[in-house]
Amino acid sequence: MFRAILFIFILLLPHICLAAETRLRFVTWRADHPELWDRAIADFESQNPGIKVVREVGPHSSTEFHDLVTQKLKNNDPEMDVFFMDVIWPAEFAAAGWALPLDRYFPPAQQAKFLHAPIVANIYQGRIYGVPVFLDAGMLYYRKDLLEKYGLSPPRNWLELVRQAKYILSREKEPGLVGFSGQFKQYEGLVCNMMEYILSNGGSIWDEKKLKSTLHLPSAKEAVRFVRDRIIGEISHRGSLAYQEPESLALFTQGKAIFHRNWPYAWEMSNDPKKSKIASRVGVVPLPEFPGGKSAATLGGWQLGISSFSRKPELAWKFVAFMTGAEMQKRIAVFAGRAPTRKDLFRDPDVLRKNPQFQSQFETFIRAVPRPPTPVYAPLSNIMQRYFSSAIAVPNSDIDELARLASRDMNRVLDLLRERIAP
């Protein structure tokens, strides 16, 4: 009898263990360093016996990943517990009731340990909805060896960048070499790139106080025309119109671009001899400006949020706290080259030894410009993406008319927002 009971127990043991196991679903994008995240999840599981983190990997593109996450949230999916948010999503997710307010878990005293800008980006109507994991800001990477070869200093303004690129191209005569590589595909990255040109020319994408588009104003149109005629038209190539971050960085690391716009992580990738043909020959400086303007870098970065529909919010917070803690952010900085959001890590000797560029980039990080936070950012971004793509892709595009139509469409969206918040 005892043997029979023991035999049945052994047969049922896997099912008993499975039933006792608590699962936490983590929805994330396709990472550049998957082994880093795999190790982090394994460490969390080892510190929390009985917890199994199920990682659902979505697309690399921010736009496509947004579609995946919002579809789950619209469906009140209780299986998704923790998810990544781009820096522009918290207001949208908060207004829709999709993201769980984190104030009781993440009080002001803890928020103060983080850089100010990414914290502000996660606040909507006085409540906080995400915890920043790493920070992004647009940077200009360049072939240090080529600039030194021709006695050139890194360009301070966009016109100078074009002149330098054309000068080097005329002398190198290397097949396939281009002057500039950026992100010009129709997706959210295009908005980030174009906003940097517009802001550095004294323009803006919309007036946050009046809730009116400003894309039709001369300063904004001049910047767009410059990208079409001088960047795409003279020193890049039409293939860049299909580039997101991975493709544009690959061109640079293959030694096929003189200048390259990207986020901080590109430093680690471009200086890794296993991944880059130009390792140790790369420099990085703030993005250029236009005459009379100021250098502008779009604030980027990713945060972790908790679904309002999660059945395990306490466990979800435990995971978020682990993934955004000092040790995990240090790992991300050291092994992936991602800039941390915790202030103290910018003084950490291990972080600075691996990423000495963080010292000179710190001013850019704290001055980076966020895209205006609004719960209707998604439709506004879609309008801007279509406008920018059409304007820079066609050599003789009517930018005046395209800008007028984009402003008209943006104002229709902003009018709805104004009516919603009117007293």
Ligand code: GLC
Second form
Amino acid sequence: MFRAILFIFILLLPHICLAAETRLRFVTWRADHPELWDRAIADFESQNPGIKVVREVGPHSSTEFHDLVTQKLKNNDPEMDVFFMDVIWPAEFAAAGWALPLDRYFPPAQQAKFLHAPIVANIYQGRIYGVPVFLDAGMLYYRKDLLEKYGLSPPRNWLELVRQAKYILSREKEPGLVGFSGQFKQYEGLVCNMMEYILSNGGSIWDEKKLKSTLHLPSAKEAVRFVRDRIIGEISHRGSLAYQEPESLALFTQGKAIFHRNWPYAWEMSNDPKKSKIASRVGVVPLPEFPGGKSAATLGGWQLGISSFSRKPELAWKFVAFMTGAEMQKRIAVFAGRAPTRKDLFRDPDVLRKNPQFQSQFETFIRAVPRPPTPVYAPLSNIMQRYFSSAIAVPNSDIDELARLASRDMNRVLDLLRERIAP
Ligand code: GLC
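Right, the form predicted alone is done, so what does the form predicted together with this ligand look like?
Expanding to the full complex; the earlier chain stays at the top.
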């Protein structure tokens, strides 16, 4: 009899253990430094006995990851507790009732410890929906050794960048070397890249007050034409039309690109001799501008949000607080070269020893320009992605007509927003 009971107990043991363990589901993307996130989760679990963080790893691309997370939210999926949010999502998630307002956990006194722009990006109609983990801003990376070899200083404007690239290419005569690598695939990263050209030519993507697209205006079209004719047409190869961040960075770290546009993490990746052939031969400066314009970096970055459908919001908050705390942000900065969102960390000796470039980049972080926050960002971005992609992919694309159509379509979406806001 005793044996039979023991046998049944052994059979049921895994189930008994599972019941005793509380699971928290965290939806995240494929990370550049998986070991960093593995360790963070292991530390959280060991500090919180009985808690198991179950990770669901989604695609790297912001656009594809958005599809995954919103699909779960549209289904009111109670399984997902915590998720990463791109800086452009909080307004959409808040308006849809998908993200939990975090004000009672994350009051203004705590928010004040963070940089202003990422906090603003998480606020919708006076409430806060996410806690920033790291900040992104577009930068220009370059081959210090090649520029020095030809007595050139890093370019201040886009025309100079093209001239320098062509000059170096003509002298180096190295097959496979390109002048520039950026992110020109049809996805969110394309919007980030194109916005930097447009803004640095005095243009904008839409007028936030009038809620009208501005892509058909000359300053915006000129910038798009420049990318098509000079960046893609003269100093990149056509393969870059299929590149997101990882592919464009790989080209640079293999020593096959002179200039490279990317986010702050590219510094760590390109200077790590285990991952890069050009370690210690890399420079970084703010992105160039057009004559008469001003350098502009797109503000990016990722936040943690809690699903409104989570059945464990208190525990979810504990996890978010841990992952966005000073200790964790410091680790992310030191091991992965990601820019922190907590102000104090920009004065932290360990962070600065590993990332001396943060000091000169701080100005760029502070001035980075957000993509206009709105609950309808996703459909607007979709129109822009299609427009930019078809405008730059073909040498003789009809940019005037494509821009007119993109503005028309964007205005239809913006009209809906205007009706929603109208009293
Ligand atoms: C980075 C940025 C994010 C942006 C994305 C585009 O992940 O942090 O804001 O939307 O790149 O690829």
